[in-house]
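Given next, in structure tokens, is a single chain: the form predicted on its own.
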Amino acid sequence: MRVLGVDPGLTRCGVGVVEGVAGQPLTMIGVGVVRTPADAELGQRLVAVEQGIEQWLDEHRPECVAVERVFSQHNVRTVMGTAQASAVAMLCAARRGIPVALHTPSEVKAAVTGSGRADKAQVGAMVTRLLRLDAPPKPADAADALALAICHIWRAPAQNRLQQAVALHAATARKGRTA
């Protein structure tokens, strides 16, 4: 499975592509940051994020896009920019028919480090180790994007089985009502 992880942000939007399957060594295909000038008009910044993500989708052809789920922060302006960049990433994937998965920051940290309260240095260190890199990706947004992709590769099989079980249960329940 090839996954594009997106750590959304207006100034720095981390992007990283990881390939592999759960239980096997993973491979980093690419990592980077889509940057926009903080003094640019909002619409221009969103277009720049879109163009950057589209370029990553064109170049790496992921099977899925994993985006960090936006959570409430104290700074409303920051959370709005993050949510807007997140929506752009989801739109780019949806436009191409690529499935999108959302993962919370604590879910990603727990998947990669074993602790949902890990700091950025711990996430970077584990991403480096898991992908057998020489050094942690910089900036942290890039490492976070790779962590999102790793989290999705590891969690997708279990999530798919759960969704299938729920669908089967719903279908069985509907049959029982019509019999």
Given for the second form:
2 protein chains.
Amino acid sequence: MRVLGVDPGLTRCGVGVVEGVAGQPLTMIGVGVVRTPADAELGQRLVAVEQGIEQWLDEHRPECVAVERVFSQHNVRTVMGTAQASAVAMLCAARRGIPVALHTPSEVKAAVTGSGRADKAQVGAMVTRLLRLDAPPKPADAADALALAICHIWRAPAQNRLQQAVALHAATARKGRTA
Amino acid sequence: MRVLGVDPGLTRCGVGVVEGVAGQPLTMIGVGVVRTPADAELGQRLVAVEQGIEQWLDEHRPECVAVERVFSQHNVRTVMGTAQASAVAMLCAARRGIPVALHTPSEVKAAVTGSGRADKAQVGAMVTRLLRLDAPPKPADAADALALAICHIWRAPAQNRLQQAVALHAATARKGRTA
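Form predicted on its own already given; the form predicted in complex with another copy of the chain follows:
The complete assembly is shown below, putting the previous chain first.
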């Protein structure tokens, strides 16, 4: 499974592609940051994020895009930009028919470090170890994007089993009604 | 000046096109709502909003798109959807090189009713009067989109004068430095 992780942001949007399956060593395919100038108009910044994400999708053809789920508890100004950048990333993927998965920051931290409250340094260290890199990817947004992709690959089997169980239950219920 | 007003939302995204200039009677060119099913996946809903906005831009060729500025003080769940839908609207406009203007809800209310704290019914009544309609546009999101467009047409002259003054000041400052 090849996953593009996106840590959404207007100033820096982290992107990272990881390939592999749960239970086996993972491979980093690419990592980077889509940047937009803080003094540009909001519409132009969103267009730049779109172009950046499109380029990553074109180049790496992921089977799934994992995006950080945005909450609005944090700083008001930042969270709006984050929500808007995440919308563009989800739009780009969905337009191509690529499934989009959302993971919360604590799910991602728990997946790669074992603790939902881990700090940036810990996440960076674990991403470095899990992908057998020489040094933690910089900036932190890039490392976070890789962590999202890893989290998705590891959680996917459980999520698939859950979806299959729900589908089976729904099918059985339908059968029960028509019987 | 022809303006497309957008009251962003995932479930109902209000859209309204108004034509005219400040100080003269305005004309409604079109009004409607782009809807997306609440049970669809978020990515698919954003794609549907994009298709809806694109259709309105194709059909009405506005010179400007006025979008409600989203704040995160309100309900957490709703505000994220609103921010994401507004991002899609801004992206569609900016991609075509159409200027995007943001107005706060209180700016819009103050523009059409004289009070920044007016309720939905008051905004609907004034939109009906200002555009010489037979009845208030339904749902409220559609009326709000028209109010946004009216607000933008009325505020545009002041905003343009301000921009010109800033540009003039910058030019004078440059001239002063090079002299």
